[in-house]
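Let's start with one chain on its own, the form predicted on its own, as structure tokens.
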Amino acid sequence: MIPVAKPYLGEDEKNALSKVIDSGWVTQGPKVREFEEIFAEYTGSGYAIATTSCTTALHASLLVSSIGPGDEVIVPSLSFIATANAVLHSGATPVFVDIDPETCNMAPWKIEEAITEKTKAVMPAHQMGLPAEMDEINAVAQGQGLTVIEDAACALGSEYRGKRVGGEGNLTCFSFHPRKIITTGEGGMITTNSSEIAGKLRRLRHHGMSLSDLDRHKSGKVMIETYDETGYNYRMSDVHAAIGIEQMKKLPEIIEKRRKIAFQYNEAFQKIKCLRIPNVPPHIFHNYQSYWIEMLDDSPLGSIEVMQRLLEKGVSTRRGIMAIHKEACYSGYNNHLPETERIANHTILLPIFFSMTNDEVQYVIDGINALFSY
């Protein structure tokens, strides 16, 4: 069975874990700080703040932006459900908008239509690692006085107009789940250029504590922390961070390999008239966290049938990105979003991961070609 995704972990990560265990410091400590510094430098951001997941990163970003009950946050429905859940956890209300069918990202021209007097923020998601059109989204948000929080769960290493995602200045949230570009098992990161916001986030993730355990232990005098605000336990451990440090060293080759596989898929599938392959605008560098194909109206097979037939051949796939507003827990949130629903119903994700062999790539290609050779 060829999996749809597989993390790239090895001896370097094992050795790093061993050193953390031997050090005796396994919770949030020096490795977390090192990971944050490496991440900030890579993305070109002023500060990076590690968390337990991208979901908690999004939640914390909403809270430090003073978003809560009575507020509305504009989000894409075509995203993993955590995007909207984070808004609900903050006490605010998600307002779903449709996508640009060419990129599968939030359509900038749909944002203004959704703005009300309650709107406080816009949360674009860079789906499958492809950056949203941030120039246009930022322009709309700035014109209306809205906060922009980027859900970049999939977008580490992708670039928008020559700048890496995370370096724009908006609060930007990343994921280190095993299906993402790099993994720490579980984990997340927030980037920002504001020292004030970074400080708030560091306190918020640590129960509102006025100083970190690391700073307290490094001090040569007794230091007593205070709790001036209510916080959460969103701390990353040094165990997770040690893996993340080693993964960051591998990031360039991981992205290079994913792009190579994606280009092989593109070349093979662009010849199949009833399929659509990813559209990448020329000003975007795509990390190909996921690779999707869309079954067009004249396709002889639907997405579920394609997935089942590939599974029978030993190829694992996943449905395309979900339409959150169609899930039962969001059934009261309106919306007929035709482009979102079409993409969600007619796309699938194909295997793409660092250790995928040329034979496995060709096997997937042959499997798709066999299904559509008519």
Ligand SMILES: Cc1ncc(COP(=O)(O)O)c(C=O)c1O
Contents of the next structure:
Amino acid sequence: MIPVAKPYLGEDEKNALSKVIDSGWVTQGPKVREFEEIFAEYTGSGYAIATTSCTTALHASLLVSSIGPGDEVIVPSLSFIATANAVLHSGATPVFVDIDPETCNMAPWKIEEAITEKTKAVMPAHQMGLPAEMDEINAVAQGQGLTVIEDAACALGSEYRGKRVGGEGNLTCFSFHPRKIITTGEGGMITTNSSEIAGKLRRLRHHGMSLSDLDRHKSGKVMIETYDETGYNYRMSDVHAAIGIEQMKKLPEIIEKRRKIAFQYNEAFQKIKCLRIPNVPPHIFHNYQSYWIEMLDDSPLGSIEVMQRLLEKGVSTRRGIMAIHKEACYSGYNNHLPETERIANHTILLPIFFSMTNDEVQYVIDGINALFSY
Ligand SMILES: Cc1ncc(COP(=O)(O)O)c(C=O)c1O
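Structure of the form predicted in complex with the named molecule, please, following the form predicted on its own?
First the chain shown before, then all remaining chains and molecules of the complex.
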């Protein structure tokens, strides 16, 4: 069976883990700080704050932006459900907007239509690793005085107009779930250029404590913490961070390999007229965290049928990105979002991962070709 995704983990991660265990310092210690520093430098951001997941990173980013009950946050519905859940958990209301079908990302021209006097923030997701049109989104947000929080769960290493995602200055949240570009098992990261916001986020993730364990440990004098605000336990452990540090070293080769596989898929599938392949605008560098194909109207097979036939041949796939507003738990938010619904219903994700062999890539291509008699 060819899996849809597989993390690239090995001896380096095992060795790093055993060093953390031997050190006896397994959470909020030197490895978390080192991972944050490497991450901030890589993304070109001033500060990086590690969390337990992207979902908690999004939640903390909303809270630190003073978003809460009575506020509205504009989000795409074509995203993993965590994007909207984080807004609900902050007490605010998610307002769904449709996507640009070319990129499957939030359509900047839909944002203005959705703004009300309650709107406080816009939360674009860089879907499947492809950066959203940030110049246009930032311009609308600036014009209306809105906060921008980027859901970059999938977009580590992708670039928008020559700048890595996370380096733009907005609060930007990443995921290290095993389906993502690098993994720590579970984990997340927030980037920001504001030292004040970074400080607030560090306190918020650590029960609102005024002092980090590492700073107290390094200090030569007795230090007593205070709790001036109510916080959370969103702390990443040093066990996770040690894996993350090793994964960051592998990131360039991971992205290079994924792009190579994506280009092989592109070349094969662009010949099949009833399929659409991802469109990458020229000003974007795509990490190909996911690779999707869309079954067009003249396709003889629907997406579920294609997935079932591939599964029978030993190729695992996943449905395309979900339409959050179609799930029962968001039934009260029933927007009409035709592009989102079309893409959610007619796309599937194909296997793409670092250790995928050429034979496996060819097997997937042959499997798709056979289905569409190409
Ligand atoms: C766009 C998007 N946002 C948020 C998340 C949540 O990430 P995590 O599992 O790290 O909380 C995911 C994960 O699949 C995602 O794809």
